[in-house]
Structure formats: structure tokens, C-alpha cells
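One chain comes next, on its own, written as C-alpha cells: the form predicted on its own.
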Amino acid sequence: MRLSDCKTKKEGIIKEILESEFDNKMLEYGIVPGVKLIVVSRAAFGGPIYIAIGAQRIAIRKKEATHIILE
């Protein structure tokens, strides 16, 4: 399942990150395979998806979230 398709309050473990121009940005945020995340909320009208990785909160554009595959 892609992160962009997840509902609010959904938990998952990152299985894979598909190649994109956002690879380095995701690495800097700690978005790497094997990390557990929670979808905190989703903005309306295709806006950002807010996720939590540990104590860190991150907003990811829907375009970027389509490259993150969860188990």
C-alpha cells in the first residue's frame, strides 16, 4: 500500500521507497525502509499528509507520498 492511499490513524512500516527526485529529502527526514510511522492527519483537497516517526512530525506532499510503500 502506498502512503498516499493510507487513512488517518493508520500505522505502517516502510517497506520500500521508490526512486524519485525526493530520495535525499526523505533520507534527511529519517524516512527509510524498516521505520514505523503513523498517519496523523491529511489535509483537504489533496494537500499534505502529516506523519509521525517517533517524536518527529513531518508533512509530506501527496506527490512524495506516492513513492513510499508500506507493509
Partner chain sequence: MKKLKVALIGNPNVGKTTLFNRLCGVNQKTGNYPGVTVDKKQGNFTHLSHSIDVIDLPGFDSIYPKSLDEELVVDFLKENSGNSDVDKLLFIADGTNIKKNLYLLSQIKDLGYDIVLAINMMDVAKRKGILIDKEAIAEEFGVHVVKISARKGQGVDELKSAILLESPEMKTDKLIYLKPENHGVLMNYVKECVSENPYKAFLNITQENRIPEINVKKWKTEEAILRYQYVRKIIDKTIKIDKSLASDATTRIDRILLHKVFGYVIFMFVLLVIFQSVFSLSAYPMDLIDQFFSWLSGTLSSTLPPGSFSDLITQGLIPGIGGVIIFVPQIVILFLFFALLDESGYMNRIIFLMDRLMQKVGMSGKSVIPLISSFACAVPAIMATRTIENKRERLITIMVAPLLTCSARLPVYTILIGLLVPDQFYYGISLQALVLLAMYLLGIFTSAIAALVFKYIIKNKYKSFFITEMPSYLVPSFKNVMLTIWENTKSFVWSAGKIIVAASIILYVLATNGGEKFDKAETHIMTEFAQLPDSKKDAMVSTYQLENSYLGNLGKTIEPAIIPLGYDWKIGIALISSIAAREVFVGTMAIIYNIDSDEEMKITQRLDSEINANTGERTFNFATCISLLLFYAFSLQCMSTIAVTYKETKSFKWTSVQFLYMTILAYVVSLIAYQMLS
Second form
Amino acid sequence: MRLSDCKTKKEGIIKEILESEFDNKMLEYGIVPGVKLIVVSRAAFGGPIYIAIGAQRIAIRKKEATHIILE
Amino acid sequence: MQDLLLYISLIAAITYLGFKAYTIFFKKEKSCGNGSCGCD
Amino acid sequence: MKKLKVALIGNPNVGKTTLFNRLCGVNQKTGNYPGVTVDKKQGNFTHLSHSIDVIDLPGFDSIYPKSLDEELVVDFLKENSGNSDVDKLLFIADGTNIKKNLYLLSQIKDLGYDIVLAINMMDVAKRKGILIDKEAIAEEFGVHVVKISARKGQGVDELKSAILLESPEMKTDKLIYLKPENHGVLMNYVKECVSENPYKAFLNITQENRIPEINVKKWKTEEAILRYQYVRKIIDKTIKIDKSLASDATTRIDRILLHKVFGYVIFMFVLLVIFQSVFSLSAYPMDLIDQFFSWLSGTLSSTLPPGSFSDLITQGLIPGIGGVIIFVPQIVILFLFFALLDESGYMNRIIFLMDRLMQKVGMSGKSVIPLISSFACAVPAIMATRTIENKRERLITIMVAPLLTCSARLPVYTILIGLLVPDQFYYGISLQALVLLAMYLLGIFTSAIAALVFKYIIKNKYKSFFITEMPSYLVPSFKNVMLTIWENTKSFVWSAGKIIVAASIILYVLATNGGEKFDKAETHIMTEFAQLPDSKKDAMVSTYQLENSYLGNLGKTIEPAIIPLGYDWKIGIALISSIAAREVFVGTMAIIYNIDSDEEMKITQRLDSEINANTGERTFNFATCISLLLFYAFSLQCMSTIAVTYKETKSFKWTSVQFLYMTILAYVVSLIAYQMLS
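In place of the form predicted on its own, the structure of the form predicted in complex with its partner chain is requested.
First the chain shown before, then all remaining chains and molecules of the complex.
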């Protein structure tokens, strides 16, 4: 499942980061395969997705979230 | 005396504004302050 | 006595500015403009009779810079790796969320720096049950570690002492960022081609593709994964979380503040509160300041020896300076809210809420912070666009930022709104505040339209992306808020004040001198209007003099161009003089009308009774006020903004585009408004 399709409050473990222009940037933010994340909130009108990885809280755009595959 | 003071302050004001305009548009400013951070 | 130079670095939102304020207090040099500082800041403190210089760099997330402000830091780090210009780095980490900080720390450590690690927010971390073994971290990274709470000032003295300590022995470079099979390639390159720090070489190789046979992208991806494994191992060893104490208030608050509906309602409410406060809370102190300057001017004119210089002081300088000082209450309130938004962490939530909307008009959620700061001043706002990674989004943000209502417009708006609407309340809401809010909304609306137009003009060459960290909510630190207000108000008064004083002097001289007609004003009036009583004649002489002064001639010259907008030559003078800065408008008005009349009157009352010589009606009638408001809303009358746009875009073309589109917009809109309303 892609992160972009994930509903609010859903949890998941990252399986894979698809290759893109910004995959390194995501890795640097600790969005790496194997970590558990939870979707905290999604902005209105298809805006960014707000995820938490442990104590870390990150917002990414929906477009980028399509590159994150969850188990 | 008063006229002289007025004259001096006028010159000072013009110089200041002129200098300000000059530094804004013509003087190349170092973006890193003391130049120690690799700006040429 | 040692003299040390220390650079303060870390990820954004880890409390870097708070620590910097703790360390240096008011001993700091900031930029010349109000608002957020995106450039390097410098400060100094003394500890145990050693003098320590501190450089505060912008927060950054990655050693691979994606935006201009990150580039500044990374360049600084690369440049100083292996030389002795900077003695130590003071790296600040957030104790409540340390993983990402340690990742960055390990990268910087690999550049061969001598680092003191300050783990901040330890008070919050303790409450959340986070236990950090600082000796173990010190051992692993080979750095001194101090636990602090910058907001409470805990551990700051210990930190100061740690800076003075000899650095622990450097561990041999471990190349943890590279797969073992590639070690040879890198070390060979370092040995053969460059004798520099291996990680610096690694960064240069991966950024500039110096060794053609390697897969740069793979190296970078592997670095990220290897490093996270390394950091996670250290974290497992050194950090224990007591789950029974762990609670995440921030996430729970965010469920409300970032709610799909309520999130936006709350945001609108926050904005409304800010505007209402800027207008209504400031009314009383502003009145006091106004009275003080009237009194000062009156007292001085009766005590100073008569003469041209005394006149300059009482009629030129004091009204001019008073025109700036009177807006200090509003500026203070504006920056109070600004500091609160920034300190609490709500600013980053606005980014989140607004990103989609901003994208629709060609900008990024990250444009919101520059745009909000341009409510204070467009100059730091344009500098703050450096955090926007995408060039087109950045350029559009720069282009439209000056359309938002900056604090310099506030004086002009306040006066014009005072003339336009009565000081009445409806259901507890001030009518004037409502009109002011409308002006703010107009600025927002126009900037959105302008952004949309630029979106279609500027081609998009770069992929846009958006990843941002959401910091924990914090109770704003009193000291930080006060320092923000102090620094910004000081620079508003000081930098605007200098220009206004200089402009006042020149204006005054131009208004009190003139050609032949000016010199013979008295005889002209005496012969032309011999039958009038003397008191009337005096007023006519001064009006006639002003009309024929150098300043009057200047205003008269441009009058044909501005009559269609409903202005007369006196307003024309104000327009010309406010090219230097908008708030000069108020000072100019004060000077023109002070010279014109002998009575001591408040500026609004004076303007209200002014009669337009061309039409015979009130000069500041409804149509003219609206037209002037619109002119000031859209025109780019600010030298500093023009200069900073040029500096940041490095493009003469875009600087001219910005100036021209705003000026033309201002003229056309005011023209239409006046013609329809009059």
C-alpha cells in the first residue's frame, strides 16, 4: 500500500522507498525501510500528510507520499 | 548662526541619503559578514 | 585569557536561537531589518575571563543543501573543515527527538570538527521519560556532551565551561558512511588527488561527480541507510524511554489544530485576533505619544531662540520623528504576536495547512513564513525565501511579498482610515479595525492573483518537493519574545528613523525656500488682497509661499499626472518623498501642513479640514482617501525592498518587473477607484 492512500490514525511499516528525485531527502529525514510510522493528520484539499516516526513528526506532500510503500 | 546650522544639517542629510542609496545599489556587500565562510 | 571562536549549528527548531540569546544576551549583532534573521548572526560572551565569539548559523537539515540557507551553512562547514578559523562547533540537539540530530552530528563529526554537543530541552525530555546516557554518547562520538534546558537556563554555565575544555582525543576515521568494498576507491582518491578530510572528499565526489566510474546516487543512498543503522545502534545503547511516562501532547494538539475544518477556522481566528489587537490595544499609548510630541513642539518653539534652525527642529524634525515613534506601540504588538507564533511552533503548522493552497498559486507551504513576515517588513521576508528549495516558487514569493501590508504601511493606513471612517464600535468590533482588516485581506488577495499570473509567466524548470519537520509545541520563552520585540522595534525606529530625519531636513529646506515668487509672497498678498483682515493674510502668505517653494514646484510639476487619481500637489509631494520609505508620507504631511498653518493641531484634524485648491472640496474626501489607500496598498515605495530584491534575485530584470508591475497596478487601480467614486 502507498502512504498516500493511508487513512488518518493508520499505522504501517515502511517496506520500500521508490526511486525519485527526492528519495535521498526522505532517507535523510529518517524515512527509511523498516521503520514504523503513523499517519497523524492530512491537510484539507489533498494537502500534505503528517506522519510520526517515533518522536519525530514530519509533513510531506501527497505526491511524495506515493513513493513510500508500506507493508 | 542658525542659518549655518541649518545648512550643515542639510548637507549631512543629503550626504546620508546619498551614501545609503550608494551602498544599496552599488557597493557589493559580503553576504557572510566577516568573510570567513568562503565568500569571495 | 583565551579568545575562542565558536559556531552554533543544528537542525531547525531545536532551540538554537534561545541558546544563542542565553549565551550572548544583548551582546549580539543582528541584521538591519525587522523580522526573522536568516543570515549569520554574531554575538559574544565572557566566561571565566575568556572571551568567546559566537556565530549563529541558520538551522539546517542536511549536508546536501537543497535551499540557499542550507547552502550557506554547508559552505561554511566545508570551508572551515581543516583550518583553524573556527575553534569549535557547538552542536545543539533536541533531547526529545534526537535521532535526526545525531544523524547530522555524525556527518559533521566526520568532517573533522571539534564539537561540543548540547542536548537541549532536557526538562521536557525528563518529563516524557527519556533517559539519555551522556557519557556513552560522548564516548561514541568523541565529543563533550552537556545536557541543558536553554529556556530555563539550566546547564548553560556547564556548557560554557565545556567549550573551554580541551577536546577529547579524536577517534580514527571510521568511514561508517561507505560500504567496505568502496573504501579503497575513496582513500585512493584522497591520497592521490586531494589531501583533505575523507568525508569532505566524499561530499565533493558525490556532488560534483569527480570520479566518473562510481554511481553517485547509490553512494548517497547507501550513506543514508548506513548512517541510520549506525545512529540507531548508538541510540539503542544510550537512550532509554520509560514508556509509562511517555505522552505525546503535541500529536494530540495537532489533531485539533490541524483538523480539516477546525484547523482553518482556528487559523482565521488567530489572524483576526492579531489585527484587532494591533489596532485597538495600541490606541491609548499612541494618543499619549501624540500628545507628548505636540507638547514638545509647542514648548520648544516658545523656548528656543527664533531662527531658521529652531524652526527646522520644531516644524520639521519633531513632527518627522514623532511620526515614527507613534507607531512603536503597533510595531511592538505586531512583533509580540509574531514572536509568539514562531516560538510556540504554530508557524510550522501554518505551513502544513497552507501548502496545498499555496501550490495552487505557484508557491510552496514554505512561502507562508516569508509571506507572514512581510506583514512586518518585506525586506527580511524576501531574505527568508532562501528556505524555499524550488527556484520558481522562491521567485514568485519574492515578487508578491511586497504586496502584503507591511508595518510601514500601517502609519499611512491609520491616518487615512482615521479620515475615512468614524471611530465607532459595532458589536464590540471597531469599525476602523474592520477597514484595516479589509486592507490586509486586499493585500493577501492581490498577492494571490499576482502569484497566479507569475505562475503562468515563469517556466518551471525544477521539480518541487516538500518535506518538513513539525516541531513540538512549546510555551514561548519570555526572554526570547522580549528580545525579538526589542531587536525589531529598535531596528524599525533606528533604520527608518535615520531616513526619516534626513528626509525631513531636506523636505523642510525645500519647503521653506523658493524662487522669486516665494521671496515676494508677502508683498504679493498685501497688494492683491489688501482689503482682507491681517489674520487671514498671514495664512494666505504661508500658503502662497509653500505653493511657490521648491517643494511646491516639484508637487505642481507632477500634479497633472495625479489629478485623475484625486490628489493635489501636496499629496504629490508626499508621494515623491515616500519613494524612500512609505512611512515618510506621515512625516511629509506633518511638515507640509505644519508650515502651512500656525495652529497646533493633530495631523488627522489638520488633514480633515484641508481644502483642495482645484476643486474647492475637502481634499481628503471619500474618493481621494480610498484612492490613496489603494495606491499605498499596491505601489512599491520602498528603497530597501528594491535593493533586497536585487540582492536576492541577482537579476536586474526581476527587480524592474517587480517595481513596474506594482507601480502600474497602483496607478491604474487608484485611477479607476477615484473615477468611479467621485
